[in-house]
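Form predicted on its own, single chain, as structure tokens, below.
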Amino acid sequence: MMRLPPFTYVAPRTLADAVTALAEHGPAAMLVAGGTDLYPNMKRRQFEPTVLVGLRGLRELQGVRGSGRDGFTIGAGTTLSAVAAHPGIAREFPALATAAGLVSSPQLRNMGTLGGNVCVDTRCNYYNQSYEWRRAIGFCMKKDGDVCLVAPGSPRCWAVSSSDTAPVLVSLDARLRLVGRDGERTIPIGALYRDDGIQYLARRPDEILTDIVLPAADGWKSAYLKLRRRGSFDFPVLGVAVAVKLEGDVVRNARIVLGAVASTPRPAEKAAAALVGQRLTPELIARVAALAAGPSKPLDNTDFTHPYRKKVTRVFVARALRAIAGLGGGAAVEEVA
């Protein structure tokens, strides 16, 4: 059985003392809000701080606020399921109710927060393990060791990044609110990100994730579609977030975003160009999700062959411009056996 580790649970009543809290303690201390990948990270010895500051009380970071019109503001930390059940999230941005519905299983959905996976940690199969299986094979460069195990002659980790959410967000051209303790500042979603396996997020050690800031509706449509082996609890293999701005039936403007094949969410601009002021027909559907699988470039660090993640981007392009045109598009998770 892996235990936690002995730690200090700091119980701040606000903002500002979970703020005060972070600085205080410095690199000992880390956030959890749910707890949900922490947790589990902390028992395999990959996470060892010594005093974790809780956010699950702060009402400051819980709730949706705003409309379509004139955008929506979402704390840190409400639960994904929350985020899910949204009617305004679900009927204005339907890739991202889709996307926080998809994350793990019902029960941590309930636990974990949409601050926490957007902050999610990386992934990787020699990562991923108990303390013992890692140390059987000498650690790897994410932790404990010096060599990245997928590419052994790269001086860079190459974890890959793990949420669901955070490449829809980047498509929706969301924002982020950070509060630290030299004040608030507010940035896009896209700049948090870092193309490292280890030091995957910009977030200054001091800052809180509070709030996830998005536009007005304003005539997107959105998609998400999500590979994973079984049909609940598994992280994404593949994640594609597609979002088109139409105006009656041409595109005026698209995003097409990537998960889990890098460290980074990642945009594939020369697909979304290619759909701006064009009909979403059938064979500009084809021809952009083929421009889509070329930055597609997984290595073997997560389930299924690197060669068929690939394969399935361009597939997921087609489903997911398919399902906005109104041509048909596919489930918005892909089952494997």
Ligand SMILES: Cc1cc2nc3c(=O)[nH]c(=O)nc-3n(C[C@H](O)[C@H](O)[C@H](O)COP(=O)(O)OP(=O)(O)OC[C@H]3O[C@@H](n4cnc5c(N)ncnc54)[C@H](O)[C@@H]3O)c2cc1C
Given for the second form:
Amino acid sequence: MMRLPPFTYVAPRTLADAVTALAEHGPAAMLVAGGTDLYPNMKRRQFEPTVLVGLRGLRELQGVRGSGRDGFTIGAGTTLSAVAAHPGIAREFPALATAAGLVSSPQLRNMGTLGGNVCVDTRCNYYNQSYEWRRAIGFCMKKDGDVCLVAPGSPRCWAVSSSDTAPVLVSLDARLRLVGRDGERTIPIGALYRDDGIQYLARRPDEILTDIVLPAADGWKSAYLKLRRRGSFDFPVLGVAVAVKLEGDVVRNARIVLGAVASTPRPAEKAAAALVGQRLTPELIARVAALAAGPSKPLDNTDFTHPYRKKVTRVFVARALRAIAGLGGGAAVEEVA
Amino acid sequence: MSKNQFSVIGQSLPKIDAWAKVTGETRYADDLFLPRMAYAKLLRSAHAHARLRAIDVSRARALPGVYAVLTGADLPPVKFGILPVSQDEEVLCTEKVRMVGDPVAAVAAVDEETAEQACRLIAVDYEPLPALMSIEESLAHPDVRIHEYGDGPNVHKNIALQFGDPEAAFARADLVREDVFFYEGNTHLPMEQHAAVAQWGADGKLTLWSSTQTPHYVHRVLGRVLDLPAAHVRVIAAPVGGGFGGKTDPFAHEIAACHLSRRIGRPVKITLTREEVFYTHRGRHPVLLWIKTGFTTQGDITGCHLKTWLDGGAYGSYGVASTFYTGVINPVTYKMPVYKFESARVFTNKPPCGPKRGHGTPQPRFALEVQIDKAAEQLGLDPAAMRKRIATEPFTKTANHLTVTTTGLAECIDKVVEASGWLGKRGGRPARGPRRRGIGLACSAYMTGAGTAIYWNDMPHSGVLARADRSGSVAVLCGATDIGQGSDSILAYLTAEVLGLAPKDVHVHPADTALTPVDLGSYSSRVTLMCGMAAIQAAERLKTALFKAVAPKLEVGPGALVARDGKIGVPEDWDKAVSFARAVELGEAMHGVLAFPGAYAPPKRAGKFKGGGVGPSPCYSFSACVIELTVDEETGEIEVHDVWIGHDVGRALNPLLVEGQVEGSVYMGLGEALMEEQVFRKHLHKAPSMLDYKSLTTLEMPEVHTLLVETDDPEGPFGAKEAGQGPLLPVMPAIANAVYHAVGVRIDEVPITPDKIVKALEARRQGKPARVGPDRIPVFAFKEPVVVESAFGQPADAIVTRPFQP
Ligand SMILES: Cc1cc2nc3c(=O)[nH]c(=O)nc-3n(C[C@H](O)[C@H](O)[C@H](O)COP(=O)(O)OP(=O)(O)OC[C@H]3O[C@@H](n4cnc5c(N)ncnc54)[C@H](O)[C@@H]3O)c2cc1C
Ligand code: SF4
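Having seen the form predicted on its own, please provide the structure of the form predicted together with the ligand.
All chains and molecules follow, beginning with the one already shown.
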């Protein structure tokens, strides 16, 4: 079987100790929360840390605080199962509960954390392969090589942002609390992500994500739709997160964010702007959905063909909006025949 | 025979190994640990096609913890392969590699990590050759030869058979259809990755434990390639965690472990990674098919002409048999008076294809069943009624000289039609919203065991030894391998039934070439029938001996005795019946040791023409399948709701096990129909992991309604026929036909994926044919056909007394 390489495991009990340990070991170290992404990647030698700083023992990273009215603060170490099952989150931010509940499989959601999901590595089917496979095909620039196999000649890596919760959190305007050697800072989640398959996070090397902070629900409605081959286990190859703030039946504010079509969660700003001040009619939804598919630029490095992923973007945006508008044919598509 | 005649047969009992399996007691090959054991790894080629210039293992040998490093140069220069006609594999390649994953060196070390590290230290100098990755490429480049043998450049096998005059048959038809289909390759995906432990003893004898479906064939190969008398080789098949045909060949890793053990004087274990299993493969051939069939306005078939091209991969494996199987079984299902079949298997630089559940027959089945659906629509016939009308008659021969004994196909069709509400659902389709329901049907037939062994011989195909113990138990020794299908259980049930015991009183000792009589292996759905018949014979002989000994004691003739409820006695005077243990004591006193053999060989029905040996079987199972699903017209996504499957199993020896086989077949068939594909990118497997190689999860699994039909076949043990492969066959075409019913597009290839459906719907919107599928066939010269008179409709020969009867 594929085996883990040897490494040192550091098990700090406090956030401060964790920050110190991370700083002390420098680039040789990586953080591990649930390990559901990290350990498989280590087996395939995509990651080669010699020290792992474990976050499981940190009480400070656990649990959900707050309310819909004041907003929730979710500890980065909270499991995806706990996020999906949280009644307040399910009520006020259904898109987040849905996205967390659609990640991988039940076993992995019991281990995997929201923080790990926010920080999870970008994916590419030339990269998520064993060491032997990558060596045979020729290493690419994301690990051990210097070319891109998807887009030869490209100076950058196009690995795909494949987190289910990231586009949702961006659409909800979440903020992140990061703690590092020089203290803490809180940033809008959009500022964490960079459109680069390799340097996909703007996190400083010594920083630990401690909290995901959701604003007050305040009339926002949200929905998330995920495209993948099977109903479980699979990463998204398209995620559509939609958040709309309604006043009566008029849209006051809206955000549409696409997952798994770029190296970063990709906001469809023009489409969202076209909603503002309007009523959510089927005609408007069709027009906005077509606009939203614009920024969807998938490449051939995930499951399904990329033209197909692009086509479904339009369908999913329309369905998410219809669900929010309470029109038929929305997210929970009812049986017609 | 009515059911209540039996005590064990017909009952839904748990498998005898169910407890061990679910509690983790079962010891698979990888669970074996021997003292001083070393661990092995193979270095595999990173090139699809290359000459080997040099291999430098010095750095690997120098690594601490490494016991031995072998290359092809260290081994006897002998090739191997499962079929005598395709001896084309090397344990470690010497001159060339023919696919990514070909083994080039073997390492034994103190642990797996060290062995793996050593592999990375081996330097191989390759001279790359052009890689041929498809049927078209291989045929287009005769100058680049993957093998030197075969029926032409890169053509492994080229065959043509003709029964009757197809042109005359088409002239008689009211409708002649020609269609082209493509069936993508896919793999077995067993839960257990192959593992083997070799122990070359200090006495110079070798024992190999392996996760294999065919210990007897492995035994034969080892004797030859190891340069060791076969008499000093013992092969034990460990319980197999899923085979499906993927563990039916002798493999390089097994032989390499033996060589390493001999070299270092330690037991050696080798366990493949999941990725290696994808390259070891021997799975479903990708097949391109052209099929031309003539129909009358009533739906009768006047004749059929089928051409198939198989993408064989880099080695022969079972490929010659696979080639025949893409043609020979179709005529078993429907009345097909005239039949012509041409086929070619082409070598490519990919992992070798071979037998996967249904071996060679799902591809032509898909073509025929989808074509019949199209014809039915053109003729304005109901596809179910049409198929029922043309179902073959019992106890007749097919055009290609196969003997059909019983057939319950018509009854299977009736059952699924009724249970699914077919007639009501075929009618009007509501056309509102993007989600459209559809319902489709297909049928099939499959062999219950191949009529010939892979090597020509007159010996039994299956042998059983039954030994009664003074404790009242019976030990059953049989070479069969339980690969999860329940063959150990069947042996216990049949023995228990004959001797009036409970299955728990029977101890089954399977698959050990030093102890058990030969069984050819767990393939071609042969085990229940062949081992079953042998077990019945052995148990009957034992019973006769016991009756002889008990009779004087009870002062009756042996003919007055019966064995039931663990006793032997006279039914009218049951109080005096003696316990089975007592009967054994009396028996031993009279006869000595009570050990009796049973043997089985299938009736000799091979057609008297070249190629007539592939296809005959003692009897055939039949299946009919209806599938209801929804297609989302906007996303192309398919949701399968219900599968109704009628299966003629002859007799359900244990209905629970039969249902398990049917459900497993449906599961596997849906995977092939909807998502599984063994595809390559830049010569490498595109998705060699269980995450990326898509197969169904429990969430995609629909409700399966199994409807068993019992025809009590005179050839089978208590009338039983096969259940392990046949029910897979109609699933893929039933999906295709249901998709057409739902949204009116034809996907003439598998897998039927959402993007293809969206593409076909778009084509329709643009006024083009609403179809995705191949439209061209290669320019290729098949052999001059062997022309034989059609045997269609001839009565079956009498069910003859078999060889090895008492
Ligand atoms: C078979 C399989 C299927 C999967 N399917 C999906 C899917 O459908 N959708 C999906 O989104 N993901 C999927 N995943 C990936 C993964 O399971 C999830 O993303 C999970 O949420 C990761 O969380 P974790 O706690 O296990 O992270 P880990 O594996 O522990 O860490 C992931 C990354 O985040 C970093 N990290 C973790 N916590 C912090 C922190 N507090 N601060 C800073 N950095 C941190 C780690 O250093 C590492 O780089 C799948 C994984 C597998 C193996
Ligand atoms: S996008 Fe290119 S560089 Fe990035 S992981 Fe894929 S192949 Fe490598």
